[in-house]
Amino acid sequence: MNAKPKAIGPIPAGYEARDGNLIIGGRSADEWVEHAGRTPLFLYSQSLLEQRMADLRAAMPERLRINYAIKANSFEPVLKLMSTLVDGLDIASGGELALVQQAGIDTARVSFAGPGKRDSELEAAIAARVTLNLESEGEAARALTIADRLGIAPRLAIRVNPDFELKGSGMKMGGGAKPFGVDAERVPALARHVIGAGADWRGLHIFTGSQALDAEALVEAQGNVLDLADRIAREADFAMPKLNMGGGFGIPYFDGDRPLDITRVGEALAERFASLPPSLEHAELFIELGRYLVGEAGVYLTRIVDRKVSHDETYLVTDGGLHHQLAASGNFGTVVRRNYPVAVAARFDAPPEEIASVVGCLCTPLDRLADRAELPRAEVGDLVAVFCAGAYGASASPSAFLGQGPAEELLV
């Protein structure tokens, strides 16, 4: 081992090896891609999906209702399950629309935000009965507009833009100038509008940030949000009768991770929603997650198609790669390149002989699924594990990219 070795994130509980084989679903690595008949391929395990939902139901007041934001899994199988497990369901597209819609789940427990709504896509929203939370004044007035000549009154909500953001997480989503969601101060004026017009009023989205580990920091910024929900409905003037907090719960990704608590996020909502304001008593309250529900339920299998050594230092090129896994190679946010965790499937509880890179097919030195990883020895032919891959996978990366195409997908 010559070069200097790079830590692997840890691999998420739930995992086994059975005859040092990673075994997924109660079948090994290699019967799932002999059933699925190539790689790369994306599994998703049924068992670990639900089982996540009852631990957070579990953990979470029994008053709160969750949303799956299927941003980041859309695959058909996974969004019927989720469906059945959720209370609503999150959309950011009008072609997320349409996979709600083909998938036969019933839209009017959708809510869709995001900036830049086509006319279009606010005219499929409106129609279908969904959810719309509004980004601007501007979408504000499109939306009632086209309700008007559909003769409908929308659904509306507003997604409020919040003078503070979500401490440590990934990527900040309120606090300061952003294109998302109304300025806080600018709302009370907006929603006595939108009240005014005949809208059927939806309440309040506060989304303040998202991959936060930090229990603290979450109870924070949900305590932030009732209170701004709070102070915005007594500014209006107007019932409260949703309030969508928004979600921020991450999962360990790399080295010197630990899961989030989220027994302790529970607790604290328990405990504010034993005292809340006249506001907020009656309302339907909401945290929506995508991430921390699915990604750790998936893995992305990719097989080994060269071993090669350049200047000392191992590559396993694969035949999968960024265009897959655009997180996992450290282009989708990321400042500093860490790796995720990776394992080799036929050989997963065997203990580390070398330092190897796991590198795609791509010819871009970006396409890395991991970097001077210490692994069990592996050969052409062998399959490499890459593990967090149920959330921002196949759904956000550029899996057209050099004609490379995508990967398969199952769930198990």
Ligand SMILES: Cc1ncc(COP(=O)(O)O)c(C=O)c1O
Contents of the next structure:
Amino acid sequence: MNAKPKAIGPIPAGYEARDGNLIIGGRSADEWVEHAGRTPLFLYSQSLLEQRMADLRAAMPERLRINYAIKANSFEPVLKLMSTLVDGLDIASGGELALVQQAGIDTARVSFAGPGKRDSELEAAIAARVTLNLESEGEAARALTIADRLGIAPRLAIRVNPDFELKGSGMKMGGGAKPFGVDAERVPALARHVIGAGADWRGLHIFTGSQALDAEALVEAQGNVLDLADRIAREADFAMPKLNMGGGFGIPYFDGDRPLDITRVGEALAERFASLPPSLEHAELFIELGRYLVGEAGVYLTRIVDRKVSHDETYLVTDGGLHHQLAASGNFGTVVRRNYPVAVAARFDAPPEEIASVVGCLCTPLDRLADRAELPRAEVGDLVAVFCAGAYGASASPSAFLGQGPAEELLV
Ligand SMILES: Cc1ncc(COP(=O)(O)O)c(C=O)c1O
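After the form predicted alone, can we look at the form predicted in complex with the named molecule?
Now the complete complex, all chains and molecules, led by this one.
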């Protein structure tokens, strides 16, 4: 081997080899590429999506409702499937509302969070009976004016900027000054105002962070969310029809990451639900998850178009790259670049034979899908599989960059 290797992340459960080939949804990666007609290709496994939801439901208290944050993956077939598995959907823009509508999903099950909602987006959401998670007093005023003009009692909740954060979270969304939500101490006054203005009051949304693998950190954050919601409801003296407790459930991407212990999270929630304060007793209680539901059910397949050596280092140059897999290249929300789980699809169970870097076809040093990974030998024409591609792959990568265009996608 010609250089010091860098570890790759753990291959998620549920992927197996048959005659050496990576199998997804009963067929080999090669067969799926032939079926799709081209690479790069995202494959999303229906059975893995269903299994994930079943396992999660089994671990969580029955009372807990689970929403899907569609920003993680809004490919229409995935969206349609997920809408049958979850209790509601969370959107972050008018564009995502249009995707939900095109998929024929009942928009009364949808809530909309995100700073900077334009008037046209507020109007479309109010007309579609979407619950707006209000991000500011200004947004509340605009929503009430638009609703008044439409003659609709708008479904309004308030997104709270909590005074704590989800510890160890990959992306912090609470604690201190933030562009998201209304500072906790100003929420009671705003709640009284929107209720007084005749809104169809939907309660609170408290999102504390994302990509947490530590169950204790999540348990603590959820406990703090319930306490804060109770404090606000008592101060403002309103009944809480719904409380969206946020999400934050993470998945293992990198070497050393351990899967989240959902049993522990579920048990702690069940304990809290057994002794809720009067303000929350009758509330519908939600979490909203993106990557945890869909991330590990997706694989990105890209074909090796060149194999080259530079200064003793081997490069497998593929027809994909960061324009579809920005996060795997280390350029989306990570400080230090580390390797996602990757494999040579036709040699899925073969031992490593060499150290090679998998790079994309973009003319930038940022375009690296695996850095000095230990892999079985791969040749031009072979497929490389990048795992954990079900969330924030196609939906969060600059596919137009260098005129490349989007990858093919299939739900299988
Ligand atoms: C309000 C809100 N909901 C849900 C999510 C989804 O997070 P994840 O995919 O990590 O579950 C995010 C992510 O930033 C978010 O900001």
